[in-house]
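In structure tokens, the next block holds one chain alone, the form predicted on its own.
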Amino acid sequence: MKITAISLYRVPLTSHETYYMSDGKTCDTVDSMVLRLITDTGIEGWGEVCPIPHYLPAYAGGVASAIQELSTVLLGADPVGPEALMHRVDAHLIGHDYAKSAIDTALWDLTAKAADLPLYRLLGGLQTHDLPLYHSITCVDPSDMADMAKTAEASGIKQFQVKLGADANWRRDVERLVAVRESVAISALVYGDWNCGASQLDATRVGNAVANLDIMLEQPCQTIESCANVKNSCGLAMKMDECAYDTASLLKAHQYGCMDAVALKLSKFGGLSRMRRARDLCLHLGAKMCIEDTWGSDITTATAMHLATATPRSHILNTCDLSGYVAPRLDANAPVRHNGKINVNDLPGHGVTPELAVLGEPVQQWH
């Protein structure tokens, strides 16, 4: 088998409600990147990368640029086993990892096509049915954002992201954890999550206040020594995300005892081929994951539900139905959420087949 052709596609992804987030960011419509990868067989991968720029170091317009580079390498290559052919991307391109998980997503739905497979099982076979999702909710007044978690909470969701930092006011912020905690079931996961926007002593300050409540914390600071500083000074658990992207961070954030959970994303760690890897290093050393990806539709979300439906339930903290918050779907037979969970389908490879006509013509194709 090899690669004949490769084409591009940018989607504008709109979000049902405007995300608001720390340090007056917001996310709204994002551009996503659809990658297709067509053989001489018949046979089609397709993966997807939908970069948020003031989340990552990252940006839509720059995908088309590193395929571009990249399709010397890609072009009459063999795709089965991904990893070999990601060593050779790796080699000619240095870097910008959010292009390159596209391209490995691609990859992987190729190989498990080949094999007639689901992806799963190529991962790490069945291990955890019904993944349980969490629900994202903007940062806004607080009682709007404890309705929005009752609404959540009545649809079977059992775990909510607050997100904080919208307008800088650490007691605000209590508030808005305060009130989502105690307008859903003591059971329930809450966690607040800056993406980075506080500063160490307003983290301090908000996880002081609400050291008395069942409530995790999540990458208030930039860097994991700030982090790990808010935990030792209010103790509570720890999710790390942001600086979160490679083996050697999620060693060091274990190291600082910070990293209680850790969002896997595929866009962060430059596809599935290395955040397969990271996902063992987890179980190794005993973190809660969420797997999912920054943003995206179904091809990203479909592909980080295969990873985790291969990773032991023990050590799934959540994942995350992204392609339910925004519109177009891409495929609409893609999987949906239903009563709080999430489940892969059986077809071979991620299972997820854009309809052209949502994609539109290519933006850039090569041959």
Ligand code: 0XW
Second form
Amino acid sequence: MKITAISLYRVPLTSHETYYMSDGKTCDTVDSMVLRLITDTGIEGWGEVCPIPHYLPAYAGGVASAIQELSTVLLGADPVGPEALMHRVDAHLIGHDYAKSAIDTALWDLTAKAADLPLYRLLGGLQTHDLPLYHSITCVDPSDMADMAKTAEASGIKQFQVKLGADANWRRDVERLVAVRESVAISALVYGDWNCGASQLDATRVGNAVANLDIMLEQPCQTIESCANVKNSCGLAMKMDECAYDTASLLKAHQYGCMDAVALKLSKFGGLSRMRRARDLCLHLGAKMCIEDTWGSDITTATAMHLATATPRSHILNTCDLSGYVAPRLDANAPVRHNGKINVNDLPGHGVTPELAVLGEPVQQWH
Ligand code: 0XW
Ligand code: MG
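Shown: the form predicted on its own; wanted: the form predicted together with the named molecule:
Below is the entire complex, every chain and molecule, led by the chain shown above.
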């Protein structure tokens, strides 16, 4: 099989509920970049990357330039067995992991379609049916956040990510955590995510104020060291996110003792090939994994779900139905949440075929 053409589409995704995070970070309408790899067999592979503004070293506008640079490596190459081609991609262009994530996803889609198998069968086989979802709650008034948690709980959700820090007022963050914690079942998992936006001082104050509650903290500060200091001061469990993006950072967070859980995001690691290796390392380290991406629609959601499906349930924290937070859907038949859970479909590849009418005209094509 050979890649004969590449098309790139831009799909603005609008959040059903504007999403507020710390430090002025917000998600309302953001561009998702959808990649189509066409082969000489007629089989097509689809990838997607949707960088949130100001979140990671990534931006949607960079994807076309990176693919322009990589088109000479991709065109004519055999896509089956993605790691071989991704090795050449990495040698040709250092970094730009977010753009590579879309490429790698499309290569895995092609590889699984060539084998006529659903993707999870190539990543470890069926290990977790009924993937548990968390619900992410935008950082607004504490009582509104508690209401959102209750609504999500009524739909079957049992894990709640409470966004913190949007108003830089640590006492309000304490109120947010207490309000959500009290509004849901005692057995539910509640965790507060600052997306790096808190000072070590304020995160420590919040952590100590809620230390008597069953709460986990997520990525309060910008460095692994500061996150570890917050954890050591308040004794609460800690999830790492932005600071854990490759093998070295996973090992460092583990050594600092602040990685009870970790978010594995496709575009942070640079695609499924590297995220599969991160998954295997976390199985060894014992960190519970949230397997997802930063943002996106059906392709990113389904791809992460295939890896989660192929991972032992004992090590899964949760996954995220990102496509449920935004419109439009790329594929009306793609999986959706039921009773707080979600499942991949059994179609070959990642199982998502975008509707061309939703994609519009390609922003760029390479032959
Ligand atoms: C990347 N987010 C902002 C979107 C997902 O819902 C999770 C969240 C995070 O930072 O963990
Ligand atoms: Mg996070």
